[in-house]
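Given as structure tokens, the chain that follows is alone and in the form predicted alone.
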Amino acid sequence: MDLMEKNLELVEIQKLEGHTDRVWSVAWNPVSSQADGVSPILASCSGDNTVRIWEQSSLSRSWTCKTVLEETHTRTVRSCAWSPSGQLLATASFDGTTGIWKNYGSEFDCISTLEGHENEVKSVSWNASGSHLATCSRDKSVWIWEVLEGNEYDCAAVLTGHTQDVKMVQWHPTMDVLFSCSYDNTIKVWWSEDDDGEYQCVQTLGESNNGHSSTVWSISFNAAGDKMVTCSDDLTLKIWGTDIARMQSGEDYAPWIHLCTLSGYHDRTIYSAHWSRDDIIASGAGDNAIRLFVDSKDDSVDGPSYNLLLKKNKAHENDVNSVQWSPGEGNRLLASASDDGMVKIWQLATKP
């Protein structure tokens, strides 16, 4: 199916109002995708120190705020992430802590608070099995936490190597390989050769190997896990690839290689990039717009190239901080969060 040939548009389904400050991040519950007949659930976190849980009614299809997670964090909640089971929500805050919330159906309780970072926690991510959690901070470190029984979390590793504020951590979707990106313009790849959990920095993607020339804000993987997109203050998106079969065989580490750079599309910082299950890359940027990109399918000797599928101008009234595709197959919902205090739900649809 060639998406470029279809006449597609990004349609605003609903504006979710409630946060009283900028919204930094949105996260879809991985279990509540529409394919399972369960109502989709979305979490959003904000400079108002709260997290909001939104749910779509199966009858009216409209979204409502089911609950507000508050009175735990004393400063901005910068990032939130659901565990693979959809039962736990981790929240990273500028107060230096990471909260772990359990979903009891009608309510959420904060069952654990992870302390250790010296200052603002910027991002949090669960590995594919839900056995480990990663956090990163302005203190330049990345922490890996092991999930133990009885709501206990043990610091398994403190990874140092970045020379500046670490903006985001992201586990690989199928393997226990951790990625971090930073104000130091690099992406670092952390991997443990065996099961003892001794994580080492096995690769640094920087300007010297076709990397970014300014702050790297975000990392996302395609469904297969053999490609990665990164976005930056240098106004580019970069696509990276690896030999996934070699990695999965457990033989050794397969390095990530720069495949192509998408430049000339943005004139302001790109804060967020997310790769959908059906291979569409969304970007959110400081020009208030959302852009969608697709593989042009005409791979040359130089590797793959990507085309702009569409640009949604004035998607928000201010910077777009986060774009996230829903995990469901085929329904193509996109959530966005902005400095304008809004969360928006979009649908990719064929123009009438």
Given for the second form:
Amino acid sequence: MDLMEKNLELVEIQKLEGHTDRVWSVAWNPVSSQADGVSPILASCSGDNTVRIWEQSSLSRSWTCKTVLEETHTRTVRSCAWSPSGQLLATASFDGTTGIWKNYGSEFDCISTLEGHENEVKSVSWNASGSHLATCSRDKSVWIWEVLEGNEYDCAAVLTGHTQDVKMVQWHPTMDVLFSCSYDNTIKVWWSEDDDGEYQCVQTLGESNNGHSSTVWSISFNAAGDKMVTCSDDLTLKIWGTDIARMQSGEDYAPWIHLCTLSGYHDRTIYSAHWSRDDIIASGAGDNAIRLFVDSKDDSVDGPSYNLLLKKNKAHENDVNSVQWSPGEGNRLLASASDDGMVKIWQLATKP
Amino acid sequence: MVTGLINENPIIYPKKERRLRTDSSTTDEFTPEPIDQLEIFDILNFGNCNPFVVDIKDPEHPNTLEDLRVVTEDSVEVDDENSYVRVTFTPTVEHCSMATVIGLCVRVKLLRSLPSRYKIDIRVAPGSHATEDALNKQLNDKERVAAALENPNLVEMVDECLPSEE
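Can you return the structure of this protein in the form predicted together with the partner chain rather than the form predicted alone?
Okay, now the whole complex, with that chain kicking things off.
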């Protein structure tokens, strides 16, 4: 499918109703969507203090809520993340804790609660191997947790450096490099040079190096891991790149460099950006719309540029807080979560 | 807690004469009437015609935000067609530490009164506060507002400033 044909549309497959407050975030189970014959599973979390697990029936293709994770978090569940094995779900809550839930197939049990942050936990992320977790909070800190035997989690590091609340943490898709973005307008990169777990802030991407001029809300990587997109309250998306081969060879830290800024497309805060496996960037914003961007493939001296592929107006009746592409190849499903209390499943399809 | 008032002698302004609302041109009762500037202003409770509606109070004083000219009719901008409201308020003193609470009260009142389709921006008047940019950023970060509204102490403080909902 040629993306630049511009005959694509985002078709609403189903509206998932059930949450009784705004939905903050969605996460696709990485395993379920890849294997043939396994039904796709999606988790959503909300201001109603619950997490809902949605599953698509292999027969009817329709989505239903399989289970509700409740009575553990006492405040908003701000974000959730599946472990790479798809067996564990981590949930970050405004109650100051991070829950670890084990997937027993038909039911989920909270097997561990990570305590330590002084106040609201806003985001949680697993590294590529599933050996470590990162969390961040309004207390301005980023914590790294080591996964031990017997459902034990040890705090391996408390990273300080952000001067305001930290909105999101995201591990690099292949290497143990951690990224965090904040209300202080910066993105920080944390890395352990000697592989000894002594994580240091090795780079701060701020306004002085073409960074954002307001709160940075989210971070996402392309499949190769050599590009990153960030989105902000400054109404722009920014694309960053690095020499991934240099880092993978173990030489030394390869810094991230600003490649381009996508401005003029959004007029309210951009809360979420997500890079698909086939290189489409989706954004969800405070104007109720979902937008898709692709590399224009124009080789210019100024570096890469990205074009708006399509804009779905009124994707939701209120702010779009999260957009996530399904991890499976080819099917191009997008999930979105909104202040209107809905989760929606979309398919990127060719117009008839 | 605050000992002593931040602004001990605020200026109390007389209430402005209410302009009459223009009659709607349509007579069809099923046509929704657009929400206008005066209506938002009245939602923020500067209406003195309804004895059951108590105005939003200044957190420090028994006066309303209108009495203190913290919010005036002109500081409300509304675009009903695009479901957008912006309220610009003027704290009584430049270092008013209650400005965050006032802003939160205005937001909560509008959240409770307006249809959910509305986008609401709250800001302090340019030059009216020492930490203007920081205040504007905080008042419009919906995650921080959501977290604040889960804090029982803050909600109690906001509720004390807002008229009862009955």
